[in-house]
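Next up: just one chain, as structure tokens, the form predicted on its own.
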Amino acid sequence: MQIGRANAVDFRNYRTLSLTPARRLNVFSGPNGQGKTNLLEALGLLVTGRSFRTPRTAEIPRWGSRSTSVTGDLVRADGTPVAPRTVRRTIEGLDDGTWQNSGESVEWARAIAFGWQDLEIVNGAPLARRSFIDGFAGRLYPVHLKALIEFRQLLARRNRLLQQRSGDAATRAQLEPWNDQFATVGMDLVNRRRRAVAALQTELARVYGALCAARSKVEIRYRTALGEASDAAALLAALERARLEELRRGQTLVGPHRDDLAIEIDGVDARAFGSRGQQRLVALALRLAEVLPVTEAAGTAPVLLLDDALSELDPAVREQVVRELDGAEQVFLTTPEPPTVTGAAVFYVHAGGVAAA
């Protein structure tokens, strides 16, 4: 898919924006400090309706204002010949202090974001991989997301009662009827887990090996602690095995709240030995692996955000990126320095403005 125009009011620090794409690779050129996030932010937050930097919508609009709107027109780039979709994102403050955000559903469109951020995947704590693969598993398939929210209300109230500490019989009767609705919608998710980092895996193997110039491997692997099983009924048993422990700790010991990724560059942990530009190369590689599975579940292309993808790499692995990015239906790449990418079209950002250069 592509974005055929954007335009935003009072986002970011942005009073206005206008920008008509190009259909492949965009480059946001500028200092630091200048929008040139928070313009990708705009862009993913048409495609999407979410924002790919912060929950908390509050943030979104311009410093003073009580809302801010997104507009602009999709087009689903398959070679089918349908009429570019035109939608309108809103966000705006109630009267009673929460904010509302709101949209229009467009079920193909999918954007991938690549940030700073992305680099706590590598070297991060298991959250930051649990939710880089829940983002993943929910492009590729709509009913993950609604689950993983069924699932995390699930596992708080099952912590409530184990927090009451009522007693051995009592909790136990109490959690029974929980525990096999947290067991089919937590094996469902770890599943589908599975089946995304599979996926992954195999276009991961490629897209590293194409950005690497010391022709490095990297793995990435589901880790559970429930091996290979892949039924309900091995969750709940994990369960009664774990009863005693989680009525003295008070929480909830096993489950895909638990579960972590195993990333290995040529066998050896990545968080652990991998150098920072290591890790960073296998943060962006992770995105682009993403490309392949999520065109394939979408039935058309996603679009691409990329935030200073280019900084801390060498200049072999900058072009080897370029390359792969040509492969990619449209780009939109930011950098605090002048753009060396040829063929592409080239904005500059300052002070909220965005010109074309």
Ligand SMILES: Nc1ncnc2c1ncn2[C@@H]1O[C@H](COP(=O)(O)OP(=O)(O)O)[C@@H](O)[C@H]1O
Contents of the next structure:
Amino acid sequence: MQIGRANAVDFRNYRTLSLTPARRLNVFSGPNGQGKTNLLEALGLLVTGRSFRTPRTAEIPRWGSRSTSVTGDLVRADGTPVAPRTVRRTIEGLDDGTWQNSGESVEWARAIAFGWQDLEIVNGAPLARRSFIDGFAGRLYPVHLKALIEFRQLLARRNRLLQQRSGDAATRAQLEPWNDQFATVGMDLVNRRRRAVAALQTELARVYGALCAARSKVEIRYRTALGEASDAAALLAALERARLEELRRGQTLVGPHRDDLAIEIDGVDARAFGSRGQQRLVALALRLAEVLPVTEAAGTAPVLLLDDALSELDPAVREQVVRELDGAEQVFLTTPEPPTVTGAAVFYVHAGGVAAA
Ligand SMILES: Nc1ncnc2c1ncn2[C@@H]1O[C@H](COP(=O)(O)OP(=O)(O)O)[C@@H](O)[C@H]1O
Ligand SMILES: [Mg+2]
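The form predicted on its own done, now the form predicted together with the named molecule:
The next block holds the full complex; its first chain is the one shown before.
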């Protein structure tokens, strides 16, 4: 798919924004603090209806504004020429102090965003890896994100009951009606994450191999205390086994909220033993590896939003990344340096304005 045109009003540091991107590679160049990342965020919101940067929509309207809107054309480019889908997304402050995010969803529209905070996926805490795999699974199976919200509610309810510490028998009776649901929704999450990891594995190995000249191998696995079990009964049994410990600690101790991903380079843990350079490459490779599975799932290629992706890399690796991007569909790449990529449409970003070079 492609973004054919994008306009925004009062989005972050843009009063108005108007962009007609090229069909393939677009480079946004300009000094820091001018609005490059904001621009990627606006494009991501246009495509997906959500910010890849923050769940707090109140941050997005330009300071002092009560609303923002992003409109544009999404083109489904899969060989057959079809009319673009015009979408409009708005974020509005309501009188009761809440913010409303509205706009229709486009079932085939996907964006994959990368920024160097993604290094956390490789070297950060398990939460960063769970967020990564949930985001990816959500792009493959849209039902995943709804299930995740439901799971979080069930988890919070379970934890509240455990924290009341009303004694084993009473708590057990109170938990009883929730456990089945927790186990069913929880195991569905685990199974979709496992499928997502399997879908990623081959591409991850290929992309990582393409980016680094060294014949190094990277592997990703799903890690859960549930082992290979894949039915809800196994999670239910694990809850039963953990019952006394859960009562003692006042929290839910088994389930997808405790799982993690193992990422290994040549058989060793990338988090503990990878060099900073290797970790960077894996982080970028993870995002690029999403492209093919997401294309297959959505029926059209995702838009890539790459924030400053070429900095921090050796010149030789940069070249490989650019080569890899050649095979992608529409790409938006920011850089604080003068652009060196050939064949790209270049835009300069300055003080909340964007202009074609
Ligand atoms: N809601 C907002 N309203 C107005 N300005 C904002 C808002 N959110 C962020 N900014 C400003 O946007 C500026 C540019 O941000 P950013 O896109 O991250 O710059 P770049 O990526 O070019 O370094 C920052 O100086 C920040 O203060
Ligand atoms: Mg930035």
